[in-house]
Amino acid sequence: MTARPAVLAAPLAAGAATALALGVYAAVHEPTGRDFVLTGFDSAASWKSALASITMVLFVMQISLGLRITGRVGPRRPAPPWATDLHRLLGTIAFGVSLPVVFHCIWTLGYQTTDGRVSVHSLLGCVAYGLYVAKILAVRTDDRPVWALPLMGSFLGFVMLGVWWTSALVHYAGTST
(Lines of atoms letter the chains of each structure in order from A and count residues from 1; the text may use other names and numbers.)
(Lines give C-alpha, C1' and ligand atoms only; values in the text may rest on other atoms or scores of the structure.)
Protein backbone atom coordinates (compact mmCIF):
# COMPACT_ATOMS: atom_id res chain seq x y z
CA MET A 1 0.00 0.00 0.00
CA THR A 2 1.39 3.38 -0.99
CA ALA A 3 1.07 6.28 1.44
CA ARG A 4 -0.84 9.23 0.07
CA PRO A 5 -0.64 12.51 2.00
CA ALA A 6 -3.80 13.72 0.21
CA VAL A 7 -5.87 11.29 2.32
CA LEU A 8 -5.24 13.63 5.25
CA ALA A 9 -7.24 16.42 3.61
CA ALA A 10 -10.61 15.22 4.93
CA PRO A 11 -9.47 14.65 8.55
CA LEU A 12 -7.68 18.02 8.58
CA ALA A 13 -10.72 19.77 7.10
CA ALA A 14 -12.99 18.17 9.72
CA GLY A 15 -10.57 19.24 12.46
CA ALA A 16 -10.46 22.80 11.15
CA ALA A 17 -14.26 22.87 10.96
CA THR A 18 -14.47 21.63 14.55
CA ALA A 19 -12.05 24.26 15.83
CA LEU A 20 -13.88 26.98 13.92
CA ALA A 21 -17.31 25.80 15.11
CA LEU A 22 -16.18 25.75 18.76
CA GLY A 23 -14.65 29.19 18.46
CA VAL A 24 -17.65 30.71 16.71
CA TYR A 25 -20.11 29.14 19.14
CA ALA A 26 -18.08 30.27 22.16
CA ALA A 27 -17.88 33.78 20.69
CA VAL A 28 -21.57 34.21 19.80
CA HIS A 29 -23.02 32.28 22.73
CA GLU A 30 -24.02 34.50 25.65
CA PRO A 31 -21.86 33.16 28.50
CA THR A 32 -23.89 32.22 31.55
CA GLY A 33 -21.24 33.48 33.96
CA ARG A 34 -22.50 30.91 36.47
CA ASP A 35 -19.52 29.13 37.95
CA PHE A 36 -20.01 25.78 39.51
CA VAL A 37 -17.64 24.18 41.97
CA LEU A 38 -17.05 20.44 42.09
CA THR A 39 -17.01 18.72 45.46
CA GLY A 40 -13.60 18.89 47.08
CA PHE A 41 -12.53 22.10 45.35
CA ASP A 42 -12.80 25.69 46.50
CA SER A 43 -13.35 27.26 43.08
CA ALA A 44 -14.00 26.52 39.42
CA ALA A 45 -10.41 27.54 38.67
CA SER A 46 -9.18 24.91 41.13
CA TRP A 47 -11.03 21.95 39.65
CA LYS A 48 -10.38 23.09 36.09
CA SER A 49 -6.66 23.37 36.84
CA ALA A 50 -6.63 19.93 38.46
CA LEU A 51 -8.43 18.28 35.53
CA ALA A 52 -6.25 20.14 33.01
CA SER A 53 -3.14 18.92 34.86
CA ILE A 54 -4.42 15.33 34.87
CA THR A 55 -5.06 15.69 31.15
CA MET A 56 -1.49 16.90 30.62
CA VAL A 57 -0.04 13.99 32.61
CA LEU A 58 -2.10 11.58 30.49
CA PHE A 59 -0.90 13.27 27.28
CA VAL A 60 2.74 13.04 28.39
CA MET A 61 2.20 9.35 29.15
CA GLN A 62 0.52 8.87 25.80
CA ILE A 63 3.26 10.63 23.85
CA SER A 64 5.91 8.63 25.73
CA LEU A 65 4.09 5.41 24.95
CA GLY A 66 3.69 6.48 21.32
CA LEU A 67 7.45 7.02 21.10
CA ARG A 68 7.97 3.56 22.57
CA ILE A 69 5.47 1.96 20.16
CA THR A 70 7.20 3.52 17.16
CA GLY A 71 10.63 2.48 18.41
CA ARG A 72 11.87 6.03 18.99
CA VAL A 73 12.73 5.35 22.65
CA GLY A 74 13.31 2.29 24.81
CA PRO A 75 14.66 -1.15 24.08
CA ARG A 76 15.29 -2.29 20.54
CA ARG A 77 12.71 -5.06 20.82
CA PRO A 78 9.14 -4.33 19.70
CA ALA A 79 6.72 -2.76 22.16
CA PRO A 80 4.47 -5.22 23.99
CA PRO A 81 1.18 -6.05 22.23
CA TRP A 82 -0.90 -4.21 24.84
CA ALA A 83 0.97 -0.93 24.36
CA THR A 84 -1.20 0.26 21.46
CA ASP A 85 -4.40 -0.41 23.41
CA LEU A 86 -3.01 1.44 26.44
CA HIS A 87 -1.99 4.35 24.20
CA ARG A 88 -5.55 4.63 22.88
CA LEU A 89 -7.06 4.23 26.35
CA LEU A 90 -4.90 7.04 27.74
CA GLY A 91 -5.99 9.32 24.91
CA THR A 92 -9.64 8.47 25.49
CA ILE A 93 -9.35 9.12 29.23
CA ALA A 94 -7.50 12.40 28.60
CA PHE A 95 -10.28 13.49 26.25
CA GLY A 96 -12.96 12.54 28.80
CA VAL A 97 -11.20 14.31 31.66
CA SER A 98 -10.91 17.47 29.57
CA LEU A 99 -14.61 17.63 28.62
CA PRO A 100 -15.91 19.24 31.86
CA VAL A 101 -13.20 21.88 31.52
CA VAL A 102 -14.04 22.78 27.93
CA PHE A 103 -17.76 22.73 28.75
CA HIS A 104 -17.20 25.22 31.55
CA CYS A 105 -14.95 27.40 29.42
CA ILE A 106 -17.36 27.60 26.49
CA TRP A 107 -20.67 27.64 28.34
CA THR A 108 -19.81 29.76 31.38
CA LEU A 109 -17.05 32.02 30.06
CA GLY A 110 -17.32 32.04 26.25
CA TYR A 111 -14.53 32.98 23.85
CA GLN A 112 -12.70 35.73 25.67
CA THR A 113 -10.28 38.30 24.37
CA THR A 114 -9.87 40.33 27.56
CA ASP A 115 -6.07 40.14 27.39
CA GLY A 116 -3.34 38.42 25.42
CA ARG A 117 -3.04 35.33 27.63
CA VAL A 118 -6.79 34.71 27.68
CA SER A 119 -7.04 35.23 23.91
CA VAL A 120 -4.26 32.73 23.28
CA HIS A 121 -5.90 30.29 25.71
CA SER A 122 -9.27 30.55 23.94
CA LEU A 123 -7.67 30.06 20.53
CA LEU A 124 -5.50 27.12 21.62
CA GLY A 125 -8.45 25.42 23.29
CA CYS A 126 -10.42 25.46 20.05
CA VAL A 127 -7.40 24.34 18.03
CA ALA A 128 -6.76 21.46 20.47
CA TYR A 129 -10.19 19.96 19.93
CA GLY A 130 -9.88 20.44 16.18
CA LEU A 131 -6.57 18.58 16.24
CA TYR A 132 -8.11 15.81 18.32
CA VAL A 133 -10.87 15.33 15.72
CA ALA A 134 -8.32 15.37 12.88
CA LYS A 135 -6.09 12.83 14.61
CA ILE A 136 -8.93 10.46 15.44
CA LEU A 137 -10.17 10.58 11.85
CA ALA A 138 -6.63 10.14 10.49
CA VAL A 139 -6.22 6.99 12.62
CA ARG A 140 -9.10 5.48 10.66
CA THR A 141 -7.71 6.58 7.28
CA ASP A 142 -6.08 3.91 5.15
CA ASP A 143 -2.81 4.54 3.31
CA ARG A 144 -1.92 7.63 5.37
CA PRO A 145 1.79 8.53 5.52
CA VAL A 146 3.66 6.88 8.38
CA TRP A 147 4.67 10.28 9.76
CA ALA A 148 1.09 11.62 9.98
CA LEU A 149 -0.06 10.24 13.33
CA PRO A 150 3.16 10.94 15.26
CA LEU A 151 3.21 14.49 13.88
CA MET A 152 -0.45 15.12 14.63
CA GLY A 153 -0.17 13.60 18.11
CA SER A 154 2.92 15.63 18.93
CA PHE A 155 1.33 18.82 17.68
CA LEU A 156 -1.79 18.07 19.72
CA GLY A 157 0.38 17.51 22.79
CA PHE A 158 2.17 20.83 22.31
CA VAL A 159 -1.11 22.69 21.79
CA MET A 160 -2.52 21.06 24.94
CA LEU A 161 0.62 22.17 26.77
CA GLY A 162 -0.11 25.70 25.59
CA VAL A 163 -3.70 25.44 26.84
CA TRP A 164 -2.44 24.21 30.22
CA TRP A 165 0.35 26.82 30.33
CA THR A 166 -2.10 29.68 29.77
CA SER A 167 -4.55 28.46 32.40
CA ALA A 168 -3.63 25.88 35.04
CA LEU A 169 -0.02 26.99 35.37
CA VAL A 170 -1.19 30.58 35.75
CA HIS A 171 -3.66 29.45 38.43
CA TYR A 172 -1.03 27.48 40.33
CA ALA A 173 1.39 30.40 40.11
CA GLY A 174 -1.27 32.64 41.64
CA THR A 175 -1.10 35.16 38.80
CA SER A 176 -4.56 34.62 37.30
CA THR A 177 -6.91 37.54 37.18
Second form
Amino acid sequence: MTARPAVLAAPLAAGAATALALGVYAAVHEPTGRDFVLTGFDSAASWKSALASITMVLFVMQISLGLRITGRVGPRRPAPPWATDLHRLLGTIAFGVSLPVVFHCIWTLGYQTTDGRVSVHSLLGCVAYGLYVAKILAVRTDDRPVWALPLMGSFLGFVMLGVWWTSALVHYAGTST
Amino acid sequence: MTALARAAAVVRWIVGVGAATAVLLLFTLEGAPDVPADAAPTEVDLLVDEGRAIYAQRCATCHGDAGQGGQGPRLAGTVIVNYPDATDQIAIVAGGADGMPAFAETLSDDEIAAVVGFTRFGLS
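We have the form predicted alone; now please give the form predicted in complex with the partner chain.
Starting with the chain above, the whole complex follows.
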Protein backbone atom coordinates (compact mmCIF):
# COMPACT_ATOMS: atom_id res chain seq x y z
CA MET A 1 0.00 0.00 0.00
CA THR A 2 1.64 3.22 -1.11
CA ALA A 3 0.58 6.26 0.80
CA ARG A 4 -0.77 9.13 -1.23
CA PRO A 5 -1.54 12.20 0.87
CA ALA A 6 -3.65 13.51 -2.00
CA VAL A 7 -6.37 10.96 -1.19
CA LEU A 8 -7.10 13.04 1.91
CA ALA A 9 -8.30 15.91 -0.23
CA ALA A 10 -11.85 14.58 -0.54
CA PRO A 11 -12.37 13.85 3.19
CA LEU A 12 -10.87 17.21 4.11
CA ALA A 13 -13.05 19.01 1.58
CA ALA A 14 -16.15 17.24 2.93
CA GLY A 15 -15.10 18.19 6.47
CA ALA A 16 -14.57 21.82 5.51
CA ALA A 17 -17.97 21.85 3.81
CA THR A 18 -19.57 20.41 6.96
CA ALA A 19 -17.97 22.98 9.24
CA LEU A 20 -18.99 25.75 6.89
CA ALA A 21 -22.54 24.46 6.52
CA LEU A 22 -22.99 24.29 10.30
CA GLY A 23 -21.56 27.77 10.76
CA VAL A 24 -23.66 29.26 8.00
CA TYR A 25 -26.81 27.57 9.28
CA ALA A 26 -26.14 28.73 12.84
CA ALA A 27 -25.42 32.27 11.68
CA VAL A 28 -28.29 32.62 9.22
CA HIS A 29 -31.01 30.74 11.09
CA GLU A 30 -32.85 33.03 13.45
CA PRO A 31 -32.05 31.65 16.93
CA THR A 32 -35.32 30.41 18.32
CA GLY A 33 -34.36 30.87 21.95
CA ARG A 34 -36.66 27.91 22.60
CA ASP A 35 -35.24 25.67 25.27
CA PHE A 36 -35.90 22.02 25.51
CA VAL A 37 -34.92 20.66 28.87
CA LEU A 38 -34.23 16.96 29.23
CA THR A 39 -35.95 15.32 32.14
CA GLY A 40 -33.93 15.28 35.32
CA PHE A 41 -32.10 18.53 34.60
CA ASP A 42 -33.03 22.03 35.66
CA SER A 43 -31.73 23.93 32.65
CA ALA A 44 -30.46 23.51 29.14
CA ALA A 45 -26.99 24.46 30.33
CA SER A 46 -26.95 21.61 32.82
CA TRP A 47 -28.00 18.79 30.48
CA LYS A 48 -25.78 20.14 27.74
CA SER A 49 -22.83 20.25 30.11
CA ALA A 50 -23.54 16.72 31.30
CA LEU A 51 -23.75 15.29 27.78
CA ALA A 52 -20.69 17.28 26.68
CA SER A 53 -18.78 15.89 29.65
CA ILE A 54 -19.76 12.35 28.70
CA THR A 55 -18.36 12.92 25.22
CA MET A 56 -15.22 14.35 26.82
CA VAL A 57 -14.73 11.16 28.87
CA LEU A 58 -15.31 9.13 25.72
CA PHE A 59 -12.75 11.26 23.91
CA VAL A 60 -10.12 10.53 26.53
CA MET A 61 -10.84 6.83 26.03
CA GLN A 62 -10.67 7.36 22.27
CA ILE A 63 -7.27 9.01 22.45
CA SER A 64 -5.98 6.21 24.70
CA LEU A 65 -7.36 3.54 22.37
CA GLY A 66 -5.93 5.39 19.40
CA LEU A 67 -2.50 5.48 21.02
CA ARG A 68 -2.76 1.76 21.75
CA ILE A 69 -3.94 0.89 18.23
CA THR A 70 -1.10 2.84 16.64
CA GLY A 71 1.37 1.25 19.04
CA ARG A 72 2.34 4.46 20.82
CA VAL A 73 1.59 3.03 24.26
CA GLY A 74 1.24 -0.38 25.83
CA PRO A 75 3.00 -3.67 25.22
CA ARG A 76 5.16 -4.09 22.14
CA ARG A 77 2.67 -6.18 20.23
CA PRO A 78 -0.20 -5.22 17.99
CA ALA A 79 -3.37 -4.07 19.70
CA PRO A 80 -6.07 -6.77 19.89
CA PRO A 81 -8.62 -6.51 17.09
CA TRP A 82 -11.36 -5.55 19.51
CA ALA A 83 -9.51 -2.31 20.25
CA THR A 84 -10.42 -1.04 16.79
CA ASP A 85 -14.04 -2.17 17.14
CA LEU A 86 -14.29 -0.52 20.54
CA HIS A 87 -12.74 2.65 19.14
CA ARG A 88 -15.39 2.77 16.44
CA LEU A 89 -18.22 2.00 18.85
CA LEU A 90 -17.20 4.66 21.38
CA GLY A 91 -16.59 7.21 18.66
CA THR A 92 -20.07 6.67 17.27
CA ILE A 93 -21.60 6.90 20.75
CA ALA A 94 -19.71 10.13 21.43
CA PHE A 95 -21.05 11.60 18.21
CA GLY A 96 -24.58 10.46 19.05
CA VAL A 97 -24.45 11.88 22.56
CA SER A 98 -23.28 15.22 21.19
CA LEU A 99 -26.18 15.55 18.75
CA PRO A 100 -28.81 17.02 21.11
CA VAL A 101 -26.18 19.43 22.40
CA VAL A 102 -25.19 20.78 19.01
CA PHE A 103 -28.85 20.92 18.03
CA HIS A 104 -29.58 23.20 20.96
CA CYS A 105 -26.47 25.23 20.14
CA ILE A 106 -27.26 25.99 16.55
CA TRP A 107 -31.05 25.89 16.56
CA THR A 108 -31.82 27.60 19.86
CA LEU A 109 -28.82 29.89 20.26
CA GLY A 110 -27.11 30.28 16.89
CA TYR A 111 -23.59 31.32 15.99
CA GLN A 112 -22.67 34.05 18.44
CA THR A 113 -19.70 36.35 18.82
CA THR A 114 -20.82 38.35 21.85
CA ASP A 115 -17.54 37.78 23.67
CA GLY A 116 -14.31 35.85 23.41
CA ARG A 117 -15.54 32.64 25.01
CA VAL A 118 -18.67 32.51 22.92
CA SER A 119 -16.78 33.30 19.70
CA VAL A 120 -14.19 30.60 20.32
CA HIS A 121 -16.91 28.11 21.24
CA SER A 122 -18.96 28.81 18.12
CA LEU A 123 -15.95 28.52 15.83
CA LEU A 124 -14.46 25.41 17.42
CA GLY A 125 -17.85 23.71 17.54
CA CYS A 126 -18.15 23.97 13.76
CA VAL A 127 -14.53 22.90 13.25
CA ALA A 128 -15.04 19.85 15.50
CA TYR A 129 -17.85 18.45 13.35
CA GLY A 130 -15.86 19.18 10.21
CA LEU A 131 -12.94 17.21 11.61
CA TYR A 132 -15.23 14.38 12.65
CA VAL A 133 -16.62 14.07 9.14
CA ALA A 134 -13.13 14.30 7.62
CA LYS A 135 -11.88 11.60 9.94
CA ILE A 136 -14.64 9.06 9.44
CA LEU A 137 -14.30 9.53 5.68
CA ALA A 138 -10.51 9.19 5.90
CA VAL A 139 -10.96 5.87 7.75
CA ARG A 140 -12.69 4.56 4.65
CA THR A 141 -10.06 5.91 2.23
CA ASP A 142 -7.45 3.51 0.85
CA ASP A 143 -3.80 4.49 0.49
CA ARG A 144 -4.01 7.17 3.18
CA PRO A 145 -0.71 8.05 4.88
CA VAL A 146 -0.25 6.32 8.25
CA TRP A 147 -0.14 9.65 10.05
CA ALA A 148 -3.54 10.76 8.74
CA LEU A 149 -5.83 9.19 11.34
CA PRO A 150 -3.66 9.83 14.42
CA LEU A 151 -3.23 13.43 13.35
CA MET A 152 -6.91 14.03 12.65
CA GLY A 153 -7.94 12.16 15.79
CA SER A 154 -5.66 14.10 18.10
CA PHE A 155 -6.66 17.35 16.46
CA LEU A 156 -10.31 16.45 16.95
CA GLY A 157 -9.62 15.62 20.59
CA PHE A 158 -8.01 18.99 21.21
CA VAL A 159 -10.72 20.91 19.42
CA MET A 160 -13.37 19.05 21.45
CA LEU A 161 -11.45 19.89 24.60
CA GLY A 162 -11.66 23.55 23.57
CA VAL A 163 -15.38 23.25 22.88
CA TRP A 164 -16.00 21.63 26.24
CA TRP A 165 -13.73 24.07 28.05
CA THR A 166 -15.55 27.11 26.69
CA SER A 167 -18.95 25.72 27.69
CA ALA A 168 -19.39 22.90 30.19
CA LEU A 169 -16.29 23.67 32.25
CA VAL A 170 -17.26 27.34 32.42
CA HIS A 171 -20.77 26.27 33.40
CA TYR A 172 -19.51 24.04 36.21
CA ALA A 173 -17.00 26.64 37.38
CA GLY A 174 -19.78 29.23 37.44
CA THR A 175 -22.33 27.13 39.30
CA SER A 176 -20.03 25.61 41.89
CA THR A 177 -18.92 28.98 43.28
CA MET B 1 -17.78 -10.35 13.05
CA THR B 2 -17.17 -9.90 16.75
CA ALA B 3 -19.89 -8.84 19.16
CA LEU B 4 -18.26 -5.45 19.51
CA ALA B 5 -18.16 -4.90 15.77
CA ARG B 6 -21.81 -5.91 15.57
CA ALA B 7 -22.68 -3.47 18.35
CA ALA B 8 -20.73 -0.74 16.56
CA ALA B 9 -22.68 -1.40 13.38
CA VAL B 10 -26.03 -1.23 15.19
CA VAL B 11 -25.08 1.95 17.04
CA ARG B 12 -23.89 3.43 13.77
CA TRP B 13 -27.34 2.89 12.32
CA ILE B 14 -29.12 4.41 15.28
CA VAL B 15 -26.83 7.42 15.39
CA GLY B 16 -27.06 7.81 11.64
CA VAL B 17 -30.84 7.95 11.80
CA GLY B 18 -30.58 10.33 14.75
CA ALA B 19 -28.24 12.63 12.85
CA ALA B 20 -30.47 12.61 9.79
CA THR B 21 -33.49 13.41 11.95
CA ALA B 22 -31.63 16.26 13.62
CA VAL B 23 -30.72 17.77 10.26
CA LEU B 24 -34.31 17.42 9.12
CA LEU B 25 -35.59 19.10 12.29
CA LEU B 26 -33.11 21.95 11.87
CA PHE B 27 -34.96 22.93 8.75
CA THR B 28 -38.52 22.03 9.64
CA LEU B 29 -39.07 22.61 13.33
CA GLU B 30 -40.81 25.89 13.99
CA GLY B 31 -39.07 27.98 16.65
CA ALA B 32 -42.03 30.20 17.38
CA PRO B 33 -45.22 30.81 15.48
CA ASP B 34 -44.55 33.22 12.63
CA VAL B 35 -46.07 36.60 13.25
CA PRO B 36 -47.31 38.24 10.05
CA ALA B 37 -45.68 41.64 9.60
CA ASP B 38 -48.99 43.50 9.60
CA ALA B 39 -50.48 41.66 12.57
CA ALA B 40 -51.79 43.71 15.45
CA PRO B 41 -49.13 44.17 18.13
CA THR B 42 -49.09 41.18 20.45
CA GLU B 43 -48.88 41.25 24.19
CA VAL B 44 -45.15 40.59 23.91
CA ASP B 45 -44.72 43.58 21.57
CA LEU B 46 -46.53 45.85 24.03
CA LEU B 47 -44.46 44.50 26.88
CA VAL B 48 -41.26 45.05 24.93
CA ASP B 49 -42.28 48.61 24.10
CA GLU B 50 -43.01 49.40 27.71
CA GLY B 51 -39.72 47.76 28.66
CA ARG B 52 -37.82 49.81 26.09
CA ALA B 53 -38.86 53.05 27.79
CA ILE B 54 -37.93 51.79 31.24
CA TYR B 55 -34.64 50.47 29.92
CA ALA B 56 -33.67 53.82 28.39
CA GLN B 57 -34.46 55.55 31.67
CA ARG B 58 -33.04 53.14 34.22
CA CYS B 59 -30.58 50.74 32.68
CA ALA B 60 -28.98 52.28 29.61
CA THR B 61 -26.46 54.37 31.56
CA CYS B 62 -24.74 51.22 32.81
CA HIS B 63 -25.59 48.61 30.20
CA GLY B 64 -25.42 50.85 27.10
CA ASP B 65 -28.16 52.25 24.85
CA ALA B 66 -28.27 49.06 22.82
CA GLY B 67 -27.38 46.73 25.67
CA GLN B 68 -23.81 46.53 24.41
CA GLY B 69 -22.39 46.91 27.91
CA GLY B 70 -20.44 49.64 29.63
CA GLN B 71 -20.14 49.93 33.36
CA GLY B 72 -22.38 46.87 33.58
CA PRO B 73 -21.99 43.78 31.42
CA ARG B 74 -23.39 43.36 27.94
CA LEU B 75 -27.03 42.26 27.98
CA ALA B 76 -27.83 42.11 24.26
CA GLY B 77 -27.90 38.49 23.18
CA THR B 78 -26.34 37.26 26.40
CA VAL B 79 -29.21 37.26 28.87
CA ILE B 80 -31.08 34.50 27.08
CA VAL B 81 -27.96 32.38 27.27
CA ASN B 82 -27.00 33.28 30.83
CA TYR B 83 -30.56 33.07 32.13
CA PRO B 84 -32.43 30.35 30.26
CA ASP B 85 -35.07 30.78 32.92
CA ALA B 86 -36.37 34.37 32.86
CA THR B 87 -37.25 34.24 36.56
CA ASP B 88 -33.52 34.08 37.40
CA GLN B 89 -33.02 37.28 35.47
CA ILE B 90 -36.00 38.91 37.15
CA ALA B 91 -34.44 38.00 40.50
CA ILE B 92 -31.24 39.89 39.60
CA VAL B 93 -33.08 42.99 38.43
CA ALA B 94 -35.31 42.97 41.50
CA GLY B 95 -32.64 42.06 44.03
CA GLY B 96 -29.54 43.62 42.45
CA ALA B 97 -26.01 42.27 42.36
CA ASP B 98 -22.47 43.44 42.81
CA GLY B 99 -22.50 46.99 41.37
CA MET B 100 -26.04 46.59 40.13
CA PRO B 101 -28.82 48.34 42.02
CA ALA B 102 -31.90 46.46 43.21
CA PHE B 103 -35.08 47.61 41.49
CA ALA B 104 -37.65 45.85 43.65
CA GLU B 105 -38.51 49.12 45.41
CA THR B 106 -38.35 51.49 42.44
CA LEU B 107 -40.11 49.41 39.81
CA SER B 108 -43.35 47.46 40.02
CA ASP B 109 -43.40 43.74 39.25
CA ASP B 110 -44.99 44.49 35.88
CA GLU B 111 -42.33 47.04 35.05
CA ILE B 112 -39.56 44.60 35.96
CA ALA B 113 -41.20 41.94 33.82
CA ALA B 114 -41.41 44.45 30.96
CA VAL B 115 -37.80 45.56 31.14
CA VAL B 116 -36.61 41.96 31.44
CA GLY B 117 -38.76 41.08 28.44
CA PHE B 118 -37.18 43.96 26.52
CA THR B 119 -33.64 42.83 27.31
CA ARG B 120 -34.51 39.31 26.15
CA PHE B 121 -36.46 40.07 23.01
CA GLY B 122 -35.90 43.75 22.19
CA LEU B 123 -32.10 43.90 22.24
CA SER B 124 -30.02 42.15 19.64
